[in-house]
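What follows is one chain in structure tokens, specifically the form predicted alone.
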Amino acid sequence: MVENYNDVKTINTFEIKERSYFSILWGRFKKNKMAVISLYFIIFLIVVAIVGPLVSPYHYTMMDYTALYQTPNAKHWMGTDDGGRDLATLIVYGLRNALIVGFGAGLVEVFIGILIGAIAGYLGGQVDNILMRFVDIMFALPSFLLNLVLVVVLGRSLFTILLAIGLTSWAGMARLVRGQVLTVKQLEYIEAAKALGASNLTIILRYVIPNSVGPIAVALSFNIPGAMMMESGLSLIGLGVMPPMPSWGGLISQGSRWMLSYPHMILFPAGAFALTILAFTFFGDGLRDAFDPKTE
């Protein structure tokens, strides 16, 4: 309970503090109107993929040789492809996979990177030089080649396909996250941290990772967009998710045998798979724009 006015005061000070953190990245955001929109296209592709698949009349396993390659009309917004599906349906569950993807092996990047990355930063010496050389190898390793080995090993499925991707993808998470730990660690409240008999770990869940946030948050945002075309490449060449699973590497793959004849085949699978990336690759301008104070 607020005892006196003076306290009422502390209270409404400490919440307008909290509040204006939040407000000041979100002005610094905004002013990046291509980042808003992306922001607004990205919540409405989640939507969609989330959404869509449950209320389309189509299934992405379902054949209709009498419609085979028919061209955008009443019935089928996008068409359809050289099995008679809808390929609007088939989009949707493309999308809808590869956010799984994207998202997925971006949180195994972000949990391994953050891992590695804070062990070998806090800790510093000989720990910090194998961790890093480790970091060096992963760098040096084809990570294409690698996600190669690791699905034929595993096997084709979405899960082995993001976890892959992920396991492959860390590396440069781990570099950002150990430069934001050398430069934090540095600071005057982890030394009184450590004065009150704070444990590293304790130290480093609560003062150091979330003080390297920002960059961790755009680094993601990158990464997301990297993960889902890693997948498409997969499909390309045919390591993707197992048919008839749609993939929009997949739809552009075949599409791309029928561009002449049947043009829509690739143009709305590729034109959803780019709008995507673009989207992703401007939301994450304006995220590092947010959390840069120079841009104010």
Given for the second form:
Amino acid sequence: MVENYNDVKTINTFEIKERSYFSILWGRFKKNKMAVISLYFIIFLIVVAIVGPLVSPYHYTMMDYTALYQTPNAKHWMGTDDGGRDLATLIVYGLRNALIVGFGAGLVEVFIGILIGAIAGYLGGQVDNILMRFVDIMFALPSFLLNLVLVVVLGRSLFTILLAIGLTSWAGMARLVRGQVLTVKQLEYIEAAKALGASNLTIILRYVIPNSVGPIAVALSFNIPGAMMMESGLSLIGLGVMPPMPSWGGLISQGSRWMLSYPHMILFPAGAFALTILAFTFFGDGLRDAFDPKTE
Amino acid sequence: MLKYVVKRIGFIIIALFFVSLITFILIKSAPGNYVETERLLSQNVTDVTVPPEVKAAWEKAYHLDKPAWQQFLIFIANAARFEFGPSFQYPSTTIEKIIMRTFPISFRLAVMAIGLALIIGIPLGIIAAVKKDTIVDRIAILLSMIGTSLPNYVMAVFLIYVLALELHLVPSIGWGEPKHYVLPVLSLAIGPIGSITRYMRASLVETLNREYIRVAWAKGGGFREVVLKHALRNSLIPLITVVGPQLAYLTVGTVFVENLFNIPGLGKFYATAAIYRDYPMVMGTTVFFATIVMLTNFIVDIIYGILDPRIRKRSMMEG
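The form predicted alone done, now the form predicted in complex with its partner chain:
Full assembly next; the chain just shown is listed first.
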């Protein structure tokens, strides 16, 4: 049948690769170009946030009264602010703080959300009822209100801010995890595990949570930029991290005072912030489509 | 229907009670003392001790000499009658008067933003749906995605830069004249424009694939007949579930824009109260905002139920 030798060769070297779950996910994710670019951009941002402070010749507390309000130049890539501080350095520190708050608050939120959601969904009955009414109340409130009160009470360090944001934003996650638990609970292999004598904790940790990783990761990828926006918003109204520690919201608020004469002071932080938020949003979008091809 | 309304109002009251309780406990556990901080800040002295009789009189004025549970009950009883008493910062007026004076400004901003969002978002969504998968559609989707994901204060920065600094169309600062509304309202509207466009597009695309729409096309109906008369009707009612929460969110969300543009709305006062640890003001405004948000969502659900009988059945508003 085969007339050409080359064809035989191709057929012989062809092999069926077993694809892992991750490689299938990556295959689907890759199709969304914006999401892939965003992923690389997020990795770039993380590298900048780690390496930037180490290599920058400036520090966010370094004032230079001979170089106030400079527009971008060779010495100061993004210019300087009203205290002669290097704007690029301020933005890099702002990025570092935004990432710390974003990922930190995300962790707190996932932890509380899984805890409450899994307990409510798995135990059911009265426990479920009480926990979910509590979640309803948390959900009905704009998290910003409690956040603001919490920051006033806990103080204004990076850690307390991320804690406050995490503590006020877990309601959605708890609902999601509870829903997942209810779905997984009905599956037959859970029945089998129970029959084999697996404890509640084992079932939750070994079967329920791994089954919910997809939706949790997707929700998280949208909540990380949400936490960053909350952090910036708090800084913008004067309730973020204590100055001189830079935050994007604080830089925007500071820049707004000089906007008429020195627009670069507000455009660089606002631009960096916008790009970061968009990258996380596009990445989240891609991740959602990868985990759940139906939504496309 | 009546049973549903009673149930919802019951939930709102319970939720508000818990909100008050949580806020109260948090504030009680907060460090700092307003009299001493104020002395420290305003008089620039290091000795923060206040004469005991002054402190006692001050505490008495705010019921701070009573046990905590009594303070809480006093707050609840007064809040139910919309009385929050004087704040720390403004002892000569009451918090409810400040709210009555400043909230209309925030609310007006929010309503204008939602109105503008509807005027722009609905047609944009229709165009995107009709021109599905064309370049117009893609641009509309991308713009609405950017609009919904960026916070309104970042939008405000770019809008100020383009419209006020580069094009000199509107003033970037000031308050009191109609033209000062342009930039804040635009910045607030962009998020809702994004979500309304997205919703309208998704909903219309689905409806346009229905059989009765194909019949309408086949019968020779034009764009006006088919899209505007038949398809749009099905999409406009659920739109209220998109707009309602947006409105509720915006009445609180104006706080950032108010701070950026220096607008004397309630959000601005709220933030200032939090910075100065003016606890009665923080407490009163938090409960007020929470009430507004929950009432808005409640009213939206009721209207939705009245407009669409299917929802009424599903959400057990009946029976």
